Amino acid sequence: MLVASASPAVGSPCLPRSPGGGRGRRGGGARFGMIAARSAPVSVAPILKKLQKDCDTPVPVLRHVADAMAADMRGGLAADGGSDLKMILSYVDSLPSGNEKGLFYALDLGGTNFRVLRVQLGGKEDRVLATEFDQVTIPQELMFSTSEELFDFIASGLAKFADKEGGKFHLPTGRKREIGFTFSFPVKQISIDSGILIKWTKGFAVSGTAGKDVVACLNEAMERRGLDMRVSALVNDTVATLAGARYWDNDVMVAVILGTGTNACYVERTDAIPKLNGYVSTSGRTIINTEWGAFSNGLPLTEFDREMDAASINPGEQIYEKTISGMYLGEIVRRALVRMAEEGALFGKSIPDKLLTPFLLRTPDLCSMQKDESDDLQKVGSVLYDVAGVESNLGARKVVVEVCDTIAKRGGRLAGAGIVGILQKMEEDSEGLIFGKRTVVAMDGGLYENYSQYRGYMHGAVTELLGTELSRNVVIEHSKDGSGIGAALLAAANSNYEHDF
């Protein structure tokens, strides 16, 4: 642990970027200025040491973590709203088998872009004989538009796909096409083909959707563009991740995503849902999507963490999703290097304004700090320069790259018991179902793909919680873009036509 060995002298220098003075403000402030640090700075040392021991995730802090996770779990199960867990049916009832055979859509819209996709399924022989793919960006002016500027603007970028169809792709004669529709925005889910938008989130506010049918919407615009192509399966990423898995493996169970932002989803026994109100499951089994992003019972939270969710949209919402996801991992960092270098002069004696900038640190730039392994952590030094205008000495940088590992550390660790917690929960349920076999998390998302200290932190929670015999049946995955295909299979599995098995 680098503490008074890696603080820089009080004195060190720190040059701005343009001449000149400016005022600055914690969060906001001019973008070239400066402003001063503490008149009598107090050592880094003790505010590094409080971080890390706030974000401390020893066994006991996991093994409570991953308790209280399968015990929301079943509280969210029971009754809508009995949990901070929401624990949603996704209606998803058959799950690809292999044998599907034919010609199937998907469209995932979760973001500034849209993709569509299209496969040809061979079945249990061939499998995936061909796919195409191609990405829209939406424009910023229809993220604010009506419902029916934005699903006419979709429904074009779909037709212009399935004009280029050709080639080793068929569509049965008789037949409309059949699309998997991903959507990741809070939707209230009907039944497979159906669900009702509750709100917009990720800086979308288009008018006129909230509380309709989404698959309606879209429906209703590829009719107007003249699309021959209808909706057979909604669901969320996680969900679709989980199928398109599940396609090459029948072990997979669990399905997770680390990116942006984080969820999981499951197979759960139709039994063990109370709140499910004589809902029939033709396989007795379906998938739950869990919105774990919500979940907040007994995590290691730091002033930090508080002072982000106080100043955010959704105050004392997501708290787990803030402490795991990648979108809010590098502004943990930037806050508490800001105090480090206000209190503890950490640049030297001035800051730069930029670094008063929220959100200014990515996930991508810790991750990029993190694996400077040269002696003078050139790499660090550049990154600050670069991202946020600061000049640093080496023992500013070591302290950087500390904090980084500090919040890093714990965002594995917590999402390590949060999978623990659902795996418990499933073999409480039904011995021997998880452990007592081989059992396959299927996970996707930038940050859990690109972030090497990430995974091993997140790997090595799991197996401290299970101990070394039965992590050794639990396979974590990446699966690779697996909800782009896993929405097509989806469609396919729950085909308005009979498959020619």
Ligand code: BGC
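Can you switch from the form predicted alone and show the form predicted in complex with the named molecule instead?
Below: the lone chain, stripped of partners and molecules.
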């Protein structure tokens, strides 16, 4: 008999709460850090087959996801709470023109690292004159700390970086340094430079921030640190990516992040936003942060997804994100492998305890296993051994690669369907806007950048859904680290000081 899944109910899905992990041991099975597989194992094949069937994404499923995404976008634009999608107003109504000038900072908080950047913008001709950046890893414990502790840590990183400002950067006398703050969590924006945190995602569980203005939290921390800087724009990473990509290419209409978490934003006409409540945009357009990670309609889910969700710190939330983004793919694979090891003796008679540790297998591990082209799948064997302490034969390694491929394929294809849903909605509202000319979707995030199979599946789904004719006009382009410059550009556009761009 299997003991039911007992992954941590609190804390980060990245951090197992109890050593040895999420599943209980069967009576008498545990010895020397190993547990026994079922004594009369069933074959692994039916478990794999069921997984593949449950993860299947034929065109009708993708079509449904695209249509439902478009419908949920409309629901979220109609009223707050009108659908799973929050469709958050960004208060970014004009995108960079290229004329922006001066020294600006960007601060990016959204995952395991935070990045700081300074850029000297030189206007239309000179564009980016100089940039410098720094990246600081956020200690795991700060993901569960208090708001003050987290923001103090960030302010101190920012202060150290600001201290090192060299001769290439110039700030006119009498001005404060201005920052574009990229905060990659769902925030209800109140204005371009303030916003209330709705909830943490991606395993963060910092106390005392939800319901607070995150810009005020940062300003207070900067004051405590004696740092004289001002946040002039608060933006989501998708919005910063869109702004950064648009600086170089006027056809950019959508930006998508596929990294630890996932999200998309796009340029919307204000007359298509019923919930505007009197807000006027001078350009008649604004960027909408969809927060599509919360989408859930009609997704092909498996028992492993359900178990992972139930054990997460936000059960029932961010279902699309949990199905397609980098934080979760490895964990879904691990859960499937544990089932195969326990019931089908995939790795022989005993299973190392280590494999039972939640979030042990990470998406980069899947990626490097899928890259293995050797006859004996040596790399797969070494990842399994190094990461999970598992000894594997060639047959088992092949199964592991199939499982990785199944989960990456589903994720990539569903991400592609989401992109088509957004394009479809925009085209339905303004015929020819998207498919009648070149339209660029700016992509960023480690998952998209590094996992070639995933990326290939995503592109494949877009082409299958749009057909070759329409997809010719849709350019899906990597905008590497565009969000840093994007946030700085938005800080420039919303500067407190007089400017003529």
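Just so we're clear, the structure is a prediction, and the values are computed from it rather than from any experiment. Each form is matched to the other, and the largest set of C-alpha atoms that superpose within 1.5 Å is called the rigid core. Residue numbers count along the first chain shown, from 1.
When two forms of a protein are overlaid on their rigid core, residues whose CA moves 2 Å or more are considered shifted, and residue 284 is not one of them between these two forms. In the core-superposed comparison between these two forms, the C-alpha atom of residue 409 has shifted by less than 2 angstroms. With a cut-off of 2 Å and the rigid core superposed, residue 149 has a Cα displacement that reaches or exceeds the cut-off between these two forms.
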